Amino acid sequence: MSLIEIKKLNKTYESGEECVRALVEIDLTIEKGEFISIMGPSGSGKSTLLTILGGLNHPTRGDVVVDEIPIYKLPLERLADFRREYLGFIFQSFQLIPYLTVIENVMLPLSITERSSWEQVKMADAILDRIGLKGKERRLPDQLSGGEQERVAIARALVNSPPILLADEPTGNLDSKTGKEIMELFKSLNEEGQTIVMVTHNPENTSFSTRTVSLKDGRVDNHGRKIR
C-alpha cells in the first residue's frame, strides 16, 4: 500500500465569470521512504497540489489518501488532528516567529501535545544537535544566517518525527551554495527514512530527490523520473 494515493484530483478557482483550473485530473502515487520533487512553470499548479497534500485546500473533486486516511473525508477537526500527527511543513520564508528563541520555536508544534516541558525541550534539543544547530538554542531567529533559520524551520517540522516532510521552495531564499547545504540535508533526511515531497522551481534541486514529478497546465507531465 502506498503511503500517499492520490485519485483523480481536480482543483477550479471561479473568479467572477472566470473558471481556473488549477489541477486537472491528478493520479499519483508515493510511496514510504520516498523524495519526490515536483516541479514545472509559474502557474502550472505546484503550490496548490503541496497544500491539497497537506489538508490546506479541499480539492474540488478526487481523494487524496494517506496511510489509507481519505483526509477529505474527514470532519474538520480530525483533520487538523491529521495535520499535526502526519505532516511537517516547510515554507520558503522560514516563519519563524522573531521574539522567540531558536528552541521555543522548534517547540511550538509541541505545545498542543500533552507532553511535559522536559519531555519538549529534550525533543527540540535532539533535533537541533540532528540538523546541526547544537549551541545556537538561546539565539534569536535575526542572530542567525539564512541557512541556519531555515534549519530551524526543518526542525521545528520534524520535531514530532511526521510521517511525511512538505518543503515549498526551502531554498528559493537562500544563496547556491546555502541551498546546497540544505538539499544535502534533506536528502540525508531521506537516506534515513523520511519521506519528502517538495516543490521546487530549481533544477538542481531535483538532484537530490528519488523522483521528479513534473506539472504542466494542472496536469501530471510524466510519472515521475528516477533520480537515484
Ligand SMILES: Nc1ncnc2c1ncn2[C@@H]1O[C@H](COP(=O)(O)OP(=O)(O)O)[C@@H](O)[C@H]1O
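Positions refer to the first chain, counted from 1. None of these values were measured; they are calculated from a predicted model. Only the largest set of C-alpha atoms that superpose within 1.5 Å between the two forms is called the rigid core. First, how it differs from the form predicted in complex with this ligand.
Once the rigid core is overlaid between these two forms, Glu18 counts among the residues whose Cα shifts by 2 Å or more.
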The other form holds:
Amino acid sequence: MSLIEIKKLNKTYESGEECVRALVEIDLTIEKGEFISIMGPSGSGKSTLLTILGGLNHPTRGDVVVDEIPIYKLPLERLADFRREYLGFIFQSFQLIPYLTVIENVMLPLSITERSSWEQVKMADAILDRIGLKGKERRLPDQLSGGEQERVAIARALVNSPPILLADEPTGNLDSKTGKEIMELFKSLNEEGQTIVMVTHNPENTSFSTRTVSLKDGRVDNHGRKIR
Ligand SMILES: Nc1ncnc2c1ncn2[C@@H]1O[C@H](COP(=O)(O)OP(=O)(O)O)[C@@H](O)[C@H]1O
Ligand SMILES: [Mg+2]
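Got the form predicted alone; any chance of the form predicted in complex with this ligand too?
What follows is the whole complex; the chain from before opens it.
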C-alpha cells in the first residue's frame, strides 16, 4: 500500500453559469519518502490538487487515500484530526500571524495538543534550530527577510513531525539565491525521510525532487512517461 493514492479524481468548480473542470481523472500514487514536484502552467490545477491532497478542498468525484484512510469519507472533525496528525502545509503567502513572534507562530499547531507549554517551547526551539533561525525566536515576522519568513512557515509546518509536507510554490516570492537555499533545505529534509509534495512553476526546482508530475488543463501530462 502506498502512502498516498488517488484514482480518477475530478474537481469541477461551479460559480453561477460558469463551470471549470480544474482536475480531470487524476491518477497518482505517491510512496513514502518521495519528493514530488508538481509543475504546470498557471490555471492547470496545481493548487487545486495540493489543497485536495491537504484535506482542504472536497473533490467532485474520487477520494484521496492516505495510509489506507479515505480522507474525504471521514466526518469533518476526524478530517481535522487527520490533517493535524499527517500534514504540514506551507501556503504560497506564508500566512504567518503578524502580531505573534517567530516562536509563537511555530507553536501554533501545538496549542491544541495536550502538551505542556514547556514541551511546546522545546519542540519549536528544536525545529527553529534545525531550520537555521536560532536567535530570531522573539522577532515579529515583519522583522525578518522573505527567506526567513518562509523558514518560519516551514518550521510551523514541521513542528508536529507530520509524515507529509505539502508546499504551494514555496520559492515563488523569493529571490533565486534564497529560493535555492530553501530547495536545499527541502532536499535535506527529504534525505532524512520526509515525504514532500511541492507545487512549483520553476523548472530548476525539479532537480531537487525525486519525481516530477506535470499538469496541463487539469490532466496529468507526463509526455508519455509512465505515471506510477
Ligand atoms: N475557488 C474557485 N472557484 C472557481 N474556480 C476556481 C477556484 N479555484 C481555482 N479555480 C479555477 O480552477 C482552475 C485551476 O486553478 P488552480 O488550481 O488555482 O491552478 P494553478 O494553481 O495551477 O494556477 C483555474 O481555471 C482557476 O481559475
Ligand atoms: Mg496555484
